[in-house]
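Here's a solo chain for you in structure tokens, the form predicted on its own.
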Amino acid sequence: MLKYVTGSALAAMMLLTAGNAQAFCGFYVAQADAKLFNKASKVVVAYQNKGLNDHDTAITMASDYQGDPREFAVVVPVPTFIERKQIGVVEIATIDHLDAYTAPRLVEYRDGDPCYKPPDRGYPITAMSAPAMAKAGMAMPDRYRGVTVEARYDVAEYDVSILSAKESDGLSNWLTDNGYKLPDGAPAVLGSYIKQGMRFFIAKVNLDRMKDMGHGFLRPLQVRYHSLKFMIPIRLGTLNANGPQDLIAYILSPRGRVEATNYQTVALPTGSNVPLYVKQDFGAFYKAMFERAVARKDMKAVFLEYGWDMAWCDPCAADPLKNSELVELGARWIESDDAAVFKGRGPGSVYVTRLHARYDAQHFPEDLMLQETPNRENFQGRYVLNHPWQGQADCEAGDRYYDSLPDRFSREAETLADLTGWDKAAIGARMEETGQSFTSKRPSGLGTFFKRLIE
């Protein structure tokens, strides 16, 4: 069975149906990638502000669409006319690599012997690492009044049209008569983009070319343009939605962290110690933690999950991306891999920001407007397992250490309950099952130091 992945419910577009339808030393052990979330769309935005009126943007669109490719179609509002050379496809593996690299992660530490040296965070362990353009201004029936097909292109397995419009009724009629099924509310949203002078990038699958190319899946589409608008248009995506959707945006820039300007940008809780059993169910933990954070902000915030210079990571949830992959994703201001190696440089001029939003039309009535900042501070969603020392501790410090563990475990339970909303008693029971008791337990009945005193 073929699996068709890319570009469907993407927050930056509207899916239509055609036809009928600080440095961290530790051991990385798990990641919370985009696959955890249903109805999740992935967007990579590469943005470079080269001067007052010279801004370059590349948007690469992927999502969780699965189904008959004959029913795949997409409409994306774009701020300017798009030429053929500004459109391309990207390998899904490149986006998956970026997703894995920036995913929130679980890391693991082990306490040292309390009698050998004071307890610390554990011994550092090495990180795991159209053939031709259609004539502009072509005549349209009155039913399509105000609609101009400015260009048609063949792009890999897609047929792409670039449209402009002066009124939403004409555009809606054109889309409907060309086999697109519009969701309720589309004319009003389309009209708002028309008022902004935006054009419409429309893509459908060409089954014959797809077959000739031998692909069993739809690759992500990339659109590049020059515009002062730094945004991700999400409102069209809400028209398809049967409930809230997740948008995960990976934003590459040469300057620093990217934030939303019209919604609050909030850093997710990070650095917390959690019970050891979370290792077996990190996905459930992260989903519950994210959902609680969303609820606390009444689904009106965008969450920072990762922010880091692409030149390095600690710990790394995946190998760093090559320069060639970053260029493929739109970061064309950097050099090729060969040039960087020759000059002894890596991809240090790329800062990656990972933003995660859960949204619907009620809570996110506006498109996501962005701004680049000079902030290059490192941030990652990172959650810590701290294994207790399991050997003998034949000293007074060892007795103090074992006496302190119940309080430590209790704090971990409270932290987990606060992060997720899970019941603390149920958390405690799970911890007891995995050896994290809220009552004092030493290797022997008496503390070894005091046992020596009695003898």
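As the structure is a computational prediction, the values presented were derived from the model and not from experiment. Numbering follows the first chain given and starts at 1. The term rigid core refers to the most C-alpha atoms you can superpose between the two forms while keeping them within 1.5 Å. Compared with the form predicted together with its partner chain:
Annotation for Asp394: C-alpha shift of 2 angstroms or more between these two forms, rigid core superposed.
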Contents of the next structure:
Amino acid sequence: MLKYVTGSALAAMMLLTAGNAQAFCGFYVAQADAKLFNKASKVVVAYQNKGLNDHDTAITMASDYQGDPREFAVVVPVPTFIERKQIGVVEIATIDHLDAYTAPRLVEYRDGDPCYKPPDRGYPITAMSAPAMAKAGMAMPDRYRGVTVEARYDVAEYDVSILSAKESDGLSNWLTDNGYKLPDGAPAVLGSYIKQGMRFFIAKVNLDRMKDMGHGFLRPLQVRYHSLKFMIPIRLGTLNANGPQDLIAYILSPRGRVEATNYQTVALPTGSNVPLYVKQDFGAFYKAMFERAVARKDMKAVFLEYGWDMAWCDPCAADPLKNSELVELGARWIESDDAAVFKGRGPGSVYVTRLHARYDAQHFPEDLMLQETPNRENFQGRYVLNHPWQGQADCEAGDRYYDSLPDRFSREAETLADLTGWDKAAIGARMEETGQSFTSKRPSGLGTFFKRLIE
Amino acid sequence: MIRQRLSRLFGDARHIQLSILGLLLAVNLVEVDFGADPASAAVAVGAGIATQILCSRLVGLPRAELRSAVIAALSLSLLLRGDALWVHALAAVIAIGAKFLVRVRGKHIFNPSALGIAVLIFATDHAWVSPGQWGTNLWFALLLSLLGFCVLHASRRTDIVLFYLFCHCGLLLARALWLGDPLAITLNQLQNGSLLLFAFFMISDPRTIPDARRGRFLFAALVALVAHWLAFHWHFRPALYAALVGLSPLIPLLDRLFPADRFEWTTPAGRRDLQPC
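Okay, that's the form predicted on its own, but what's the structure of the form predicted together with its partner chain?
Next comes the full complex, this chain leading.
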């Protein structure tokens, strides 16, 4: 028996779960006293505009559901009828790979010896990605008036139904009687989707098949359709949310950057030099910085975290994706589906846009509407660690270098305080502890004086 | 003396428009990510002025009226996005050139900047508009409204702004009521800087709207209807500009159906150098 309903990602998907803390961008509805809350949802959208009335979309929704598979179910509004061949499952590792590849990154540079050559810009030593922020028609009784089960499919470990409805009451009754407990306000939102001509994709777990397949977890579901609607429905997801939720959308397109049209799209602060200790907990830095950026925009913006042609990266936060992985995620326009690293160009290229929104019903009342642009400029959330010279630098240029370091560290502290809202004094103390001193280390004393005099 | 100068300066709505558009461009350049950029704006203004001068000479006008050209170029800079500088140059050339080339009974029928935007988006793969980039900050919407009202007050025939906003709001509200959606959605759709720019600076252009009040009302209602159809049925993002440009050829017909005096920027006393735009 399905016990709990949560909705989510894509077009208001509902996830039925008895588990705790799932990360779907949808809403979680708890029956009885179960405590459910959302962390971050990951949605991959592969979008190809082939002509005025010819748009293909594939949406893959990742859940980190850990609960009892018997209590999992999902409801996703979709704009068209969905045939069996339009549904699939994707390995979670593929989405994790794309997540790591597009995540904000930390880059390290090392100063050269100031005595032997002018300090150069250094070279990138490592790039490390931030950890993810959170890991056929049948007759219906009157009570289900207007509801039609248009198709039922077996899809890997899931049993999938495609429903159409004419009125929200019938659909709400059908869902409720089938074990979905809807949150307050859900019928109104369902009604809105019904009037917009949307159908409902419902999936639950088939335990026998899941056992046969030997999977210990639920794989992300993918739905592909042909529709002009280029959007990520988030409305149902806000109904029972316990505070704001995070949505990270990875949008693949052959054309260029994707942006929101009904909310402001803002660039994540990037390119700043930050204190070296940030490397020890880059995740905390990213989280604090994102929270501050959200607060500065009064939570009314979608943040661009990465936008890049997938044929190359610099620095790469993870290994580049293979052709097969991109095809698995829905980018079926590329030229090959083999296991080679993707290098597509021209019409077979893939531009990835990573958008991150923190949303709730008050600040994001409307579904997230998207548009593709021809803009192929690169953007990445990138933060720089600049290691000072660690060797000997006993010369006048070295003196100037050492004298300049406290100012540089001070600027790094100010930048970090500004980006994260952390206390500047605490940042300074932590920098002193980790070797970034605010007093100059230039060599001094009589020994140095005479040594230089002789030289 | 000062009062006379001020009166002369602000008696012409174009001077107020120029000030407001300049201010908005400055705000956009400083505050908005993925918004206007200085090089594109400079190219648009340069190309607009050059086209205006060239066309004025070709048609034998005693002098080129640059204010309108700069206004159109600034509107383009604020609304149009391109992945190369030539996009802005071409848009400005089309916008200004069409004023001289596409005329019916001495009146140009296309709003210059809307035409530039629509042509570039439809004919090339290098242009787009970013309707969400102004943000939905209520304060900013209010500021734009107030600034816009200054223009309304100054250029007399911009009652079409109110007609248009009334129709647009009415359609959004009707849709929300039909779908059972909360008013918050309608408010989110209205708190949009691009919509206000369109209403106050584009559909309100007194030289490219019907002369009679009834004609203006009908035109505003038609633009709102077609824009909604494009936006919600076809999910077409530059719906406002496409609707305005697509319906502009109806203006001569509306002027014939509802005749009225032609609008002129300057008062009768100052009509000595009347320009075509």
